[in-house]
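In structure tokens, one chain follows: the form predicted alone.
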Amino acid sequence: MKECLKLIKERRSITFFDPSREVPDELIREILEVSATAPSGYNLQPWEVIVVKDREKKRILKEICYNQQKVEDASANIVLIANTRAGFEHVDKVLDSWVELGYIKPESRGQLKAQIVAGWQEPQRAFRKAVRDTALFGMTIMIVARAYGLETHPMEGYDEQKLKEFLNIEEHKVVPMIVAIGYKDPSKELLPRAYRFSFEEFVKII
């Protein structure tokens, strides 16, 4: 438990990465596979990922991200994509698994599918579901990365339309964040953690 708490408290949004150090593809794969155990409504896992590692593609991505240098210096940039149609596209795989594992009886499958799909019919509700669950996945990536000795920085500063065009992302999909990942520049020192609201400021127990 102490080690888990240590990782959570150690996580910082690093703005200076070591451009000379690469994170192996195998390690990125492992981090993403572990992170994909993150929770999601009805286990629909509405996230998709594009990992931008190529040097020239990172240069283009940097421009799309309003010239944030960390985009180019990080070993990779994990583009998190929320699929607002996941309720329709993923439901059969999920329910087939539930039947196979004994979570539900085969005769309950049709009714449950109709219930799940109904929850994704309204566009704003589908948007919230997809973005919320993809954000949970993103947070898990950052904690898991720390467990492997890596640093991350979640970014919301980018031109989403240009990003979609660059990566051929369909219009019904949303990009809640990009997570830069890599090793900290050893020549730079972190400042103390910035102000955090106290328990009394953000919690009400009723």
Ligand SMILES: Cc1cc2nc3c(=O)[nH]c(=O)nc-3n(C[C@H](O)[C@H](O)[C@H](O)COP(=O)(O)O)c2cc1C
Contents of the next structure:
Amino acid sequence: MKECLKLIKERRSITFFDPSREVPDELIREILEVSATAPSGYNLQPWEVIVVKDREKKRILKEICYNQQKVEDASANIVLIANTRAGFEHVDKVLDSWVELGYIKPESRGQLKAQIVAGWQEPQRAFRKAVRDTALFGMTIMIVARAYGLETHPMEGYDEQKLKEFLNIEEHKVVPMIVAIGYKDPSKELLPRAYRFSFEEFVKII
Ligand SMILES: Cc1cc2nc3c(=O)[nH]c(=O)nc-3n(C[C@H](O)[C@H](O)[C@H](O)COP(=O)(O)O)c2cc1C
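The form predicted together with the ligand is what I need now, so please give it after the form predicted alone.
Up next: the whole complex, starting with the chain shown before.
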């Protein structure tokens, strides 16, 4: 319990990664598998991930990220992709599991499917659902990475059109953020955490 709070409090957006330290593929896999337990509306898990690790591909990605050096120095960059068609494409697997596990009766499946799919018809709603759930997944990755002694940096600074062309991401998918992941350069110090709005400023209890 205390350990989890510590991980959350200690997380920072690390600007200085140690370019010489690689995160093993198995560890990235472990982090992503644990993080994929994140919640999502109707359990639809509308996220996909491309991990950019290759040195030359990281260099190209850095340019797409307006030359943010951390992209190249981090061991890998986790490109988070939100699928605005997940409501249609993922629903069957989710409902099959619900029937199998006894969450719902087989005869309720059709009606529930229609209800879920209806929520994804309108593009703006679908966009919101996909991006919201994928962002929760992204936050989970950052905390889980800390639990494994790794550091991260979320990024929104990239040319999304160029990124989609580079990684062959289909039109109906969006990239809410990229999470750079790696080890901190021990020779560099981060500035202290900057201003956080106080409880009184952002909370209303009614
Ligand atoms: C979705 C998202 C996108 C961000 N994009 C960038 C970015 O492109 N470049 C950057 O230097 N920092 C980026 N940041 C990092 C924020 O500036 C940082 O989280 C904030 O200043 C608070 O610092 P901390 O994370 O160390 O507490 C981003 C953060 C989030 C959550």
